[in-house]
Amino acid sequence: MAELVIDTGHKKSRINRELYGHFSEHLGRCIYEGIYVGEDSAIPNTNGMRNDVVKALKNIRIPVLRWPGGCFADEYHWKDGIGPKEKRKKMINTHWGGVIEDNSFGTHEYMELCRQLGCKTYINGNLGSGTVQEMSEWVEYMTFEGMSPMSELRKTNGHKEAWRVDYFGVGNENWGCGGNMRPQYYADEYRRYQTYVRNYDRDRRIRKIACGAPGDDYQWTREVLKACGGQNAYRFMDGLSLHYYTSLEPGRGSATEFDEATYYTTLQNAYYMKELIERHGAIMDVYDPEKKIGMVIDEWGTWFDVEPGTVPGFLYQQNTMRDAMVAAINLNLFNKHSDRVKMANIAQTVNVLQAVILTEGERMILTPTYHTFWLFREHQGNWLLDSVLEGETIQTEKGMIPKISESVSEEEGGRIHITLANLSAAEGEAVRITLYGRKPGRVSGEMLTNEMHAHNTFEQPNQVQVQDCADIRVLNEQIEVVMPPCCVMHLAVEP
């Protein structure tokens, strides 16, 4: 039986409803088809955006939304996505399998569809081929109230308010595809650009973000803190990227047929977000020892094999129990590290990647990973509880993994959330839960379990869905769940 401790005295630090964000990018059905379709289309649709799409994120709180890439963005050029539809200009997305971009979702787009979800805007400028003009000119046409010639073309434009732009990236990935930068070279290039993200209004400051790293490249991390003003460094940034997929490096392996043991690395590799965050932290750490400046993981999540017979450059693939495992496992550590990372952006949001959604045609599916996100979305803003977790480990490939994962937050009535991850493929664990200082009063609880590599697909849609748990006891200040193989499971523990 794991031992599963939480100090009910201890509050550590504020999990951001960020850390819960996603990612769209003009990636191959991620934004046309899978939440864009047009007003004309038979899809149900309002403005142009999918309602069951909008529907579904809206129920798992999407806090955040990060538009318009990845390496899209830094070959984006806002201005040939304004305007009237039929006169924008078209484009060859040459990351992306080479098909015509026409530009038809644009920044009104982006902004109608964050106004519909309720969502904070996060937006990635362009660095890599774009110029300092082309930037600072964004920036005024979205925000700024008074009389300019962008805020004219904003509402010649039909948008007569200026809108509210939460967080801005500046540039994406520069030491890759949005420009093979060195870091010393892209801080001083940072530097540039991020002073002509103005503050038009005060009262609606823009979060700048500034590029990090590729993985475990600390290099890249120290030398743009320094570069950047060291201890000063928060003067220019808020907010410090970090990339992380998991994968299967060499090759990426099928999303649906795996054997054990290749589910068992797989879970290895998302436990080592845990040494890049820590990593990355200690570095901040010295430059930023208040913890001014946030972690930003905006891109993170499982990158597998496309599905047979799908293009190659749209990175369509499956989403199995596996992704579920994965997903609770960062969401986990988010949480527990919720004093320097402040936001995170799961790639991607439909049809990419470890996508929460899939689309084909009118029809749409719910994947495992939603199913994941909609059992953590309690914790969004909530205080994270200090928890020790004592239990069984698993063998891997490369290394030992904790059987269990798991974190706890108190919300400001005082009900406190549970989430845990039974990670092994095969056998149930039984877990005590004993809250210090506190008896609990009712607990309820609902879970994701089923075979590691059950999926939901469009003939089968419910294959994987959230269950109620029914094996939950509480006796004095302590609570015995059992959990089946192969499960994320919430408690919520009322007062």
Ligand code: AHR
Given for the second form:
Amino acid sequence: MAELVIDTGHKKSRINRELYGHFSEHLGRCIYEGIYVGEDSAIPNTNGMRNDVVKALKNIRIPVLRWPGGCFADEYHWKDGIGPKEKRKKMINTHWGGVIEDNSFGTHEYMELCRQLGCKTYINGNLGSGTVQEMSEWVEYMTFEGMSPMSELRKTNGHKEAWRVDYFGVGNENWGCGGNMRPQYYADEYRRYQTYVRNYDRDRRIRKIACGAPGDDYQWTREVLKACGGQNAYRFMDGLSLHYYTSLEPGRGSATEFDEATYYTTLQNAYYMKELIERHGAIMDVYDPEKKIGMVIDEWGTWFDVEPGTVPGFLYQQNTMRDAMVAAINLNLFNKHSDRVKMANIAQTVNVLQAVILTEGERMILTPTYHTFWLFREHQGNWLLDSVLEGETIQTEKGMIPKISESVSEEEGGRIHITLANLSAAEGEAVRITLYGRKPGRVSGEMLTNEMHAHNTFEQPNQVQVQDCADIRVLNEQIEVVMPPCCVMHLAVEP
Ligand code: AHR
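Now that you have shown the form predicted alone, what about the form predicted together with alpha-L-arabinofuranose (AHR)?
Everything in the complex follows now, all chains and molecules, and the chain you saw is the first one.
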């Protein structure tokens, strides 16, 4: 039996809603087909956005959406994506399949999508191949309320009011696809570009995000912070990003066909996120001891081989219970490190990498990862509670991982939310939960459980779905639940 102890008197940090964010790029069928089908499509839509997808994303309370890339961001010229659609310039999407991008989804469409979703906006600007002037004019176009060349252009294009830009990324992966820069060079460029990301409205300050490290490149984090003023770096940036994908070596491996050892290696690789957060976090602590700069994990998720027969550059992969486990591990880690991690964006929303939604024509399915986001939805905006779990570990090819992953939060009004994942593919686990400082009220639970390869298809869309937990017992100050193998669970404890 695993023992989970929760100290209800110790609220640690706020779980920013943005930890449950998403990322969507002009890549494969994410934006086009997956989200945007155009006003004239036979697929039910509102101003071109698929109604089914918007509704599904609202149901998991999508808090923020990052756009337009990714590698695409540093090749994107925003002026190509405004004005009458038939006149918009076409471009080659060199990174992703070499397809023609017709720019029919641009700034106005993105803002309309976020309006429909009711989520915050996170625009990633082009530092790699764009100019300072271009970036500065984009910000003016979007956010300047008064009379100026760019705000007049926006009005001519049909939008009178300024929009709100909540977050602005100054370049993406500038150590790689965004210009192959060295950290000192990027830092100097960052300092210059971000200067012109103006705050025209002081009450709607744009939070600026600098490009952070790939995986374990700790030198990048150190050098960028140092070159951005060391302990004064917070004056230049509100966030520093981190990208890490869960994958397999050599080759990325099939998304649906894997043995048990590979299943555990994948989960071990997902757990590596903990080390990355803690080690990058330790460097950030040196330059930013007051934690004014958020760690922004704006690309995370699984990256497997594309589905057989699909375009390699489109990164379309299936999504199994293994992906649900990876999502649960990451989301629990983000909650537990919410003193430093202020945003995270899973890659990439629809039809690309670890998507929460897959579409085929007018059909849509929700993946096991979607259901995991559903089970975690109540944590958004809550206080993280101190919790410790004692239990078994699982031996993987690369080391040990805990059998049970967990995090706990308390919402305003005192309801406690516990999310657990039993990572074992074969063995169930009983978990005894002790709430220090409180007698539990009514407890309800819901869970996702299935065999590790299980996934939803267009033919069988409900193979994997959330069900109620029957096996919950409350005994004085303790709660006992029995988790089946390969299971993600959410418990709500009334005050
Ligand atoms: O998400 C796919 C790609 O992964 C992004 O475009 C890039 O930023 C990263 O390398």
